[in-house]
Amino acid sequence: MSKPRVAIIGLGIMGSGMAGRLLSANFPLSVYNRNRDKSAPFSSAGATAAVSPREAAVKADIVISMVADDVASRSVWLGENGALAGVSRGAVLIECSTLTVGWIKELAAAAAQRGCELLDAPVTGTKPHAASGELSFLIGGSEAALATAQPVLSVLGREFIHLGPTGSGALMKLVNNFMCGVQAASLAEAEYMIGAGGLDLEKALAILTRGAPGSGLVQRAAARAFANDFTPNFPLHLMAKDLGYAIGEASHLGRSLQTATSALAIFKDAIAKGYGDQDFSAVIKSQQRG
């Protein structure tokens, strides 16, 4: 059977790494990225640059968004240039984005209008895992819809979660993600204490990334943190996003989110320092004396 073909539309961190594995996998790909210099690659290497998301989107059975937050998937998605004007019926629509639900269940209903599915499946991990096909997708909607996009999405991802209808990945990694705010929020502000009150850093961080307190991210934003390289894999303002987006939801769902509203206070005073461009493990240098 001939591989389905694929667009992207979103060629940042995440989307270049996925439109990567894509061509190296030789599937037929098209790209779209508002800035046409990053699609220059791509288009190097084999894959159709296209002028807009519609135009990406035509001759696609597989359409994946990854973009930057709800006003970019929808400026993607709708309109007469969007990726919704384009796409041909019975076409698997999967957006890989971190958005609210709300956004996402508006979305599934104007592509059931195109006679599209669509998957909400945000992913976890970071630009190392992009490009090596080790993301995980936390997936919502149809079991028929992530059928018909497991081939594509084998080549992207180590492991696919089916968390329930549509919404349910969207929910699922903004909970993911405002836990991983709080966690490096925390580390931000437990490195202040140990720099004023005049702990030798190394020997502090040691007890902490080995012990109760040593998930896997406070590791790696520790690590990064003590060797001062905040090259984004995960852009800081993003995860101000995100948890702006949580508590958002949260109070939908009827709760107030402390820890994240105390977490997101500090990343907002980060991006305020200038930090929202590097890698949110930047927000421990934010909050570091002097």
Ligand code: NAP
The other form holds:
Amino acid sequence: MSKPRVAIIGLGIMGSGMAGRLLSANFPLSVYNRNRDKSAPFSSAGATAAVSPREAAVKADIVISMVADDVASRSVWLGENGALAGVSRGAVLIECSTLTVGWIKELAAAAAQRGCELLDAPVTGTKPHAASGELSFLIGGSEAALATAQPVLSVLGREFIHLGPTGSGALMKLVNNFMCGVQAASLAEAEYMIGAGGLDLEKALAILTRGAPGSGLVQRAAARAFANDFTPNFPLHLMAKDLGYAIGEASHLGRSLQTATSALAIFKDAIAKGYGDQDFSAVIKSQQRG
Ligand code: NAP
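Swap state to the form predicted together with the named molecule from the form predicted alone:
Starting with the chain above, the whole complex follows.
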């Protein structure tokens, strides 16, 4: 059987790794990115570089979006020359960006009007996992659409967790990232205390990362901060976006997220200090003394 034709919209840190995987696995691929320069390496490697999301989607059996936020997603699906204007009936649409549940439901309804099913399939894992096909997908939508998408998803990830109907994947991803953001913010405050109190940083980090607070996220963020390497795997401003979305989602569910609200204030302060485009672990540097 011939491979499904795939479109990837969004060639940022994550989308570029995913597109590279699909090309390596010889899927017929069309790509679109707002800044068209980012398409060039993929067209050189055999992909078709589209001038609009609509053009990218026209011949695709599976259309994947991996863009920054709700605004970007709305623009690439529903904007002028958006992908929904180009999709064929029966194509499966996969929104992998971290977005709000409300927008995902609106998008799924718009997709249904075009005769297409939408999967919300945000991911855990970061730049290296996208490049090596080791993402974990948190999926909302129908079993049937997931079965259709599986041959493509299996090149991109190693774990596929079907959480329920449309919006379930989006909600789970926001729960996941709000806890990540809170942990990173707490590590930033911890490192302030360590520095201001005159403790040895290496010894203190060993205690924290090997002990009870040492989650995978805390371990990775502490290592990046200790190495003073804030090259973005996951840009800090996107973590702030996720904290804001989680706060909004919890509010719809009748709860004010106290820890996320505090963490978001710390991330906003980091953005105000100019760290927004660095890795999220730069939140630690942003909170250090003077
Ligand atoms: P990124 O490198 O900043 O890339 C963002 C992408 O969105 C770029 O292709 C960008 O296009 C596009 N974009 C932004 N605003 C747009 C708009 N208004 N209209 C059209 N396109 C727009 O981000 P990323 O790290 O790949 O993240 C992509 C998504 O995955 C986000 O939702 C993020 O929260 C989520 N995520 C990221 C990670 C990670 O570790 N990086 C992990 C899990 C999930 P331009 O190139 O033209 O700016």
